[in-house]
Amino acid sequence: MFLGKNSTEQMGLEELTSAYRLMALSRRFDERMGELNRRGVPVPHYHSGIGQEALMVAAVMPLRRTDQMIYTHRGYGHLLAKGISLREIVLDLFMKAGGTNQGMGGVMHVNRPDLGVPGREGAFGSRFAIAAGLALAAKLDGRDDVAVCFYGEAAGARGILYEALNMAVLWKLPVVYIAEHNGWSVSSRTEWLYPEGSMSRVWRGFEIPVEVVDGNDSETVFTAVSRAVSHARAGNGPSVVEGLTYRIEPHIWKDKAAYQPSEEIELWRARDPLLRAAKRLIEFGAGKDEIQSIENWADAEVERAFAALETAPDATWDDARRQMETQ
């Protein structure tokens, strides 16, 4: 489900409506996920992001079809909410032929370019020399598209992100770069990578716009990204958005996260984004048998894509051959 362009900078009835389905819908994907990883089925590269929804769904709202998107490997809001089916991410999941990359790519390589969706670096941390080119390349083609360029901990403590900042502001380029503050980089908490503790603190010397937000609002999410994304359309160049949320779910299945303090992942369970944005949708008007049934159709999507996951065959590189001569 592609959620389009929105001309306000104002979420209401409609669009929270449409950003709780896919939370939800990721939500459930991601619970499911982790069943299967306590029942001892593997699943390659499959990185929780469960807690930050808001963060992933709400952020990509503001955006056009043509608009490109660099996605993290954590959660799969982004993919969702920018279009890509839910059954193309378990296909590509697992390996299996049918999905986005027809298996070869896995989860941590979806791609749809019709979607701007490029896929995401061979390099890790590269992301921000990619977005400034796809931004790049829209402005020498004369396009008001945006590249958003989504980017954790870890990503964010390479090199490669000062150089790519310094071409965006100098040419003045229409990228919103997007922290996802999660409160860990692995193992390392953020505050031992960043001064003050905030992603964001490094942008401040090239005098461009920062806008820090409660990452698992919304609404929140969604007004900064839009006036983000407006100020990079209009011509004024790059920004950078910093969401404030946390990762409640070990880094990968095989960490154990015994560094994560019991007390604190409760407090952020609290905060959780779908309790949240559910509490909101009543207050706009809805009804909880409205709310219900909107997770009753996440379960039933979640059930339909791993359908087709148990009759897909394996991939093959004739598979992808034949795809990527087809785009």
Contents of the next structure:
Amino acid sequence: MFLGKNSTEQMGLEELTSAYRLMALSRRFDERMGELNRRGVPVPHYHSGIGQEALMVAAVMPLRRTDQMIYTHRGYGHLLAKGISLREIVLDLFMKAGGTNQGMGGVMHVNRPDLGVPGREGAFGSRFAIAAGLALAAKLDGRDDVAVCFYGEAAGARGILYEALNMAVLWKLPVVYIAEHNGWSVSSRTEWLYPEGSMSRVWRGFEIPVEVVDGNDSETVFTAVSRAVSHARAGNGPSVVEGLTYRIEPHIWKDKAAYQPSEEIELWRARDPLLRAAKRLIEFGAGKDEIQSIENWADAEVERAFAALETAPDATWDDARRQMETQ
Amino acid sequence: MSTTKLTGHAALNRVLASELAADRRALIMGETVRLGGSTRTVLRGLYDRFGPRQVIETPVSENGIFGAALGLALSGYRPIVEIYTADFLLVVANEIMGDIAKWRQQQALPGPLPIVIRGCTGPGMEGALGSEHSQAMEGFFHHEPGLVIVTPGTPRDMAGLLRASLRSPDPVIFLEHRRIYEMTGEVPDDEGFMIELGSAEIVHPGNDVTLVAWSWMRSEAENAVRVLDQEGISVELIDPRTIRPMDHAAIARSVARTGRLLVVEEGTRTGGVAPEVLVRAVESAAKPIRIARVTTPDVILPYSPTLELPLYPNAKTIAEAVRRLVASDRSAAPVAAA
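Other form of same protein, the form predicted in complex with its partner chain, not the form predicted on its own:
Entire complex below, previous chain first.
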């Protein structure tokens, strides 16, 4: 229901409302996980996406169901926007039966090939080439589908980026790389890892479209990615969007992130992508009650997903075998 | 069944051509493949016949190539990836063992993931190639549960095992020994000819000692068996043909009769394939057996052929090891012989 809005490169009220719903759901889920964490419940492999919702969600909205999407480990907005249910994500996160991988890969390997989510690599980085391969398959098939590959500071520093980029340009592959520039790679600042802190500069040598955008502005992200996707669909090859955003929460559940200055976090809280989207919705003519009803819906969705978790059994080898053999 | 006398090169080329013709979603990718690949022979003529859609010349970007092959396989293609020399598989150990081998289980993904990784291995006929060209690579990869590893020892087996690998639903590493490229042998003409992966061949039946050897070592072992036969030592030579799955059952059946097992491995001694074969045989044997191995010593292979070639097991060293294993009975040696 949130997909297929690629007829225009501009978000209207309808698109922004859809984005807001997904962002709100992603946020509520992260907040719920934060509560669990503060109560001392260990949540292995969980990575909060708070503050990055616009980049995750608005970049996926221009995609079709058959477009392929490779996501990062941080935040669940990409998956939600591609049509995977929060229930499946939660069940995978807690290694329960009934998610997408029955305890075999947890939340790090959520996948729904039927929705264009083939899964994720192990050590981050091979994604650049896997996405190129997915795009090459579309090209060989004569489909106008695209592959979109999100990546963070860690993967983007690996050499395979260059290899995949070279092939993508050489073969004019329909692939869009999206850098999630969130200021941190675990405890290292982006500018400690990339010259002038730019994750996309490396791509410019190929004279392909490279755009750096405000990653906390849903409309800007949507427009930039829509253009990149159209470019790829039309057979014009790869392009890159670097979204500037910020990781509000620590890297992972057991990280206290004392290295992140609180003033910096406050600065970015003021740039909250949800607050900005809500403000724009009102400018578009939405009522405060409509926004409130979306918030209520997101709360209820999170409740439903966690209710499913309460009754779901732990995944077993049999569950995994059944899925691998029969589906 | 009609057969044709072919070299290993030609046997592989014929299978690749017939499989590319049969399935348009099968495609070859790799470095220099447009003009015949690293051997210049195995892929000869395939680009001209099948074009750039099915024979994809790539930059020298192993990580990129193997990642893209995974993306293609996830999209319903059957990539056949050539690595310039099998030693360079270490460049892509992460893509192979971290991604390709684990992908289906980590995503609990139903269906096939057909990727065949071909690479040449071992010293050539003219001489050795040094430590980054002529290593036996199966030992590096056999630890990974998600892989099939195929090590054909004759042109016939190259053909039958390659076709089985190309039609397999699983990722396969297919190791082609340079000396078997040059060997000739009768190869069935049948376009359905396949050898089941995981099935050993009893190359020579015998009663006194079970001898396990694969790839080029099979030929060295065959020569040893002939010499030993004349001395009255009856050797059962088994070529497992695949390292994963390893046909431990066939070896165990033979050892149950002979009580002695010698494994020959072209790779270096420590942590290789041979110790695994030996341990499995000991574990499954109903009574104590005598075991030994012949391997390349634990050295980094030198570039000089005069230094490198004598390091490898050969018919003479294999025959000597068999004689020692038989003689050790009489000296009441412990279970594990030298």
